Structure formats: structure tokens, C-alpha cells
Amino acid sequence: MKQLVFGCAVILCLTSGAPIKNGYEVGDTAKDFKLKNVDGKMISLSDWKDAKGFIVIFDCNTCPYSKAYNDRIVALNEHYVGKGFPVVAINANDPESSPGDSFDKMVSYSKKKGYAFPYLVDESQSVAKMYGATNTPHVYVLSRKANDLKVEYVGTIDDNARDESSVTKKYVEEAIDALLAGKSVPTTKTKAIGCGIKWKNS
């Protein structure tokens, strides 16, 4: 019964929202942005002067996939923030379409989950469109090259959203480990698996 409920919720998520076809590809230079964090402060990637790169994740409160990946996202930040690759999570869902993704709900959710990383609201959805994000979660691994941020990996976190114990490929971890070792990223792009971002009707 639990699997059936999960499956039905996933179908609803995957079929909502309109996909954005434009956005960053591997090798592109990512632009900085400024968005409001759950603590009320405005955050930019340039705030991290010593960062070697970033794990930018378009996420939300409500998607079953996001919930399944939540502990793994927390673990990614715990493992890599000290190595210069912090997680920066962004919620671009339209709260009118998804009331559970309102800013107040984001604040509550981040406190409940004990987020030690920024959880930013993309109210205009301009950052999600700039990146080309389509799903939650949707990951972009960036590395700092001089004054630029290069897109090194785009896609999903690993190869099993539903069951962490069955994961055989940890794409994000492999990408960052390679970058830290000065090597090429072994897999640069995968299909983002998750709920469609809830776009505004405009």
C-alpha cells in the first residue's frame, strides 16, 4: 500500500508543470544570483569566498522524491561543506499551485530537518529558468575556475531515488570526488528524476 501511495503521488508530480528547455549545459559558466534564505537574509554564491564549488539543488518540501532524498542531501552537505563544496538548496515551486512550498512552510521544514545549508526561495522562478531546472530534486555541481563557476555535472543525485540501500552509482559524490582529485568527472549528465517544478501560470 505504501508503494502504491508513493507511486500515485509521483505520477501526479511528474505530470504537473511545464518543462523549461533552456538552461545550463555541462561546460557552461553559471551566473551568480541573490535569493532570500529561510533566515531572511539575501544569499549569493559570491558570499562563499573560499568555496571550490557548489552543489546547487533545486528542491522543495512536498515532492515524494525530495522527501526520499532529504537525508542524502543533508549528508552531502555534511560530507562536502568542509571540503569546499557546500549545498545550496533552492525552492522554485509556485506556492499558489503548491501551498506546502510557501516561504513560511520552507522555514518550518528547514528547522524540522535541521538544515545546516541555505534553503532559498526563487519567488520569480528566474534562477530555475536560468539553470534550466525541471524537477525536484535537480542537481548542478559547479566548480570555481578563477572568477568563473563552471557547470561540471547536471542531473540526479544517484541511481535509486526510492531505496538508498540499493544505490550503486552516486553521481554527485563521484563528480565532486573527481574534482577534488583534479580528475575529469566520470559522468557529467543524467536525467533528473523527481516531480516537475510547479511553474506560475503566466
Contents of the next structure:
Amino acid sequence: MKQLVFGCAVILCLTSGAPIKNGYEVGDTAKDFKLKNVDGKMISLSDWKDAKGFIVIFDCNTCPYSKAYNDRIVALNEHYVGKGFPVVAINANDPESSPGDSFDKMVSYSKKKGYAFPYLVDESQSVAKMYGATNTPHVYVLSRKANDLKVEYVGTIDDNARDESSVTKKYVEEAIDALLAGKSVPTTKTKAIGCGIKWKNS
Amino acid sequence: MTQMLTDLFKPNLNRKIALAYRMKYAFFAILLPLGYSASAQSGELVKLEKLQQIIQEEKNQIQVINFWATWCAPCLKELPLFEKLHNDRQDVRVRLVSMDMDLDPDPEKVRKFVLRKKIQSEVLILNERNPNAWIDKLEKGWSGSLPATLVVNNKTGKRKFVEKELHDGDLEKLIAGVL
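Let's compare: the form predicted alone is above, so bring in the form predicted in complex with its partner chain.
Let us now look at the entire complex, which starts with that chain.
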């Protein structure tokens, strides 16, 4: 009986201790994923044959910080897609606890905002967990060499959520500009100030 | 059941109930001015340095500092827990620190919200932007989302920080952890 209890305790430890504080640090190799886009198609990063990297953004429809950054995210894609760094937005929020972030709402939101980039649903939340995303918007700038995806920057978009005209540090742009120039990224990590991702059963 | 009903209408018991009610109202009458004085100072704008000073200088009470915003749904869900704590525990000082200013420059919106919701706990409005510049000074483990709650006991030097929506009993556990 004692052994049985001990066995159960070990299993509990392994399962309950797993999801916290993992995810990617700068310098890690990121894994590709396959998620459903708002147009119904399944999308992977490997679908882009010529990309030099990606601006992966964990985002949603409802968070006031996501809304404040929405135009800037659209502009990031416009500015960098031609340079080989497309935006790939992912919504991982559980629609049960955040009904405004359901797949149908994602479809209408992306149409309304004129997203020229994929807006993917991470229904199982496994990609957000794998990357270690906690907030929205939470940016991961990845570079790609051969088929390896390297994490170059993790964090927020810039240093002024409220007022774009008062921004003094454009972290994401500076990271990509440095990568395009073959230089090292000046700031590799910031905190992704925003809303917590709405996890299932929490 | 019938026995209980007849009991209730016994004259003696009725007097007791009436007395209990009077005492209850007298109790509220004493509390009322205290409640007003607490809400009168609500909504003060503070810089980070001032907030740090407030947290450091509180020597008598355990402080429960909740970081919230008017737009944050889970913050509003857990708000009654802090209000209850504020009303129930003399040994605990509840401070609700609004983070609205990072997105919206108008503190009046927060103050109106506080009045409308009849919030009794002390509310401070943090007058800072760009949390990346200062968030680590408050708490290194804070990823930058709301709600977040800091429990500080300056007598024991212990502190606890959580960055999630709290539920019944969570605050009591956090407080027990800083004793």
C-alpha cells in the first residue's frame, strides 16, 4: 500500500509540476507548429519558403493592450513581410472564459481590422505553452537559418502602449533591423505587459 | 418546523431579536464614519517611489496590495474578496493599486468607477507608464499581467506575490504565509 501511495505521489508531482515556467528563452531553438487560420486552412511556419524569420505574436481580440497595439501589429507586418519577416498572430485564449476570443470572433475581427497576416487559433493552448507565452500581446521574434528557428527576442512591442507617437524604444523593430543588418539584437528580452492568457480550467 | 415557528413568536425571543437588531444598527452607525474617511482619500495619484515608500513604511499591519485596472475582468471578479478582507480584518491593510494610467491618462475614470462600485478599500492610482522601466522594482517575478497581488509583512520581512485571479480562501492562505 505504501508503495502504491508513493507511486501516485510521484505521478502527481510529474503532472502538476510540468506546465509552469517553461517555454523559450532567447537563443533557444523554436519548434514549428500547425494551427488553423481564420480562413480555415492549417498553417505552419515551414509554409513560408523564403522567410528569413517570423514575428510570432500571441494576441487576442479582447485585451485592451492588444487593441492598443492592433494598428502597430498590422504596420509591423506591412513593414517587414517584404523584408522576410512576416507577422504570425496566434490566439490561445480559452473561449469558455473569454467568449470574445472564440474562433468565429477571430474571423470577424481579422476581417474588420484587415489582417494581411495569418491569425491562428491555438485551441489546445499547446503552442502558447511550448513557447512560454503568458500575456497578450506577447512577441517572439524568430530567425530562420536552413530549417532552424532561433528565438532572437521575447517581450513587448515597444515602450509606450498608450501613445504610439511617444514611443522611444521600438524593441521588435530594433531586433529585426539588427538581424537584417547581420548585427546582434540590442534588447533581447522585455516583459510583455498586457493581459494574462486565459488558460483552460484555471 | 412548527416548533421553530412557534418559538420564533414567543414574546421573550422577539425582544431578543429586536435587541440584536438594534445592536447591529448601532454597530453600523459607528462604522459608517470610518467607511467615509476611507473612501474620501481613495483615488490618490501616486508615483512608483511614493508607492514603494507606503509599502515600506507600514509597520503595524500586514499589507495586501492588489494591482488591478477598471478594464480587467478577472480583477473585478476577485474585487469582493479584497473588500471583504478590508471589512473583516483589523490586522490587514488592503490597498487597491489601479494600473489604468498605463493605457488611459484620465484618473477621473478610475475615481468615478470607485464611487459607482462603492469600493471601500483604499484605492491608489499609479501614475506611471512603461512598466518595463519599473516593474522589477516592485516584483521581479511579475510578467506584466493583471490581476496581481502582493502580500507584505514588514514585521517578519516576508512577502508573497501572485499573478492570477484569486478565489475564496486564497488571500487567507497568502496572509498565513507571511506571518
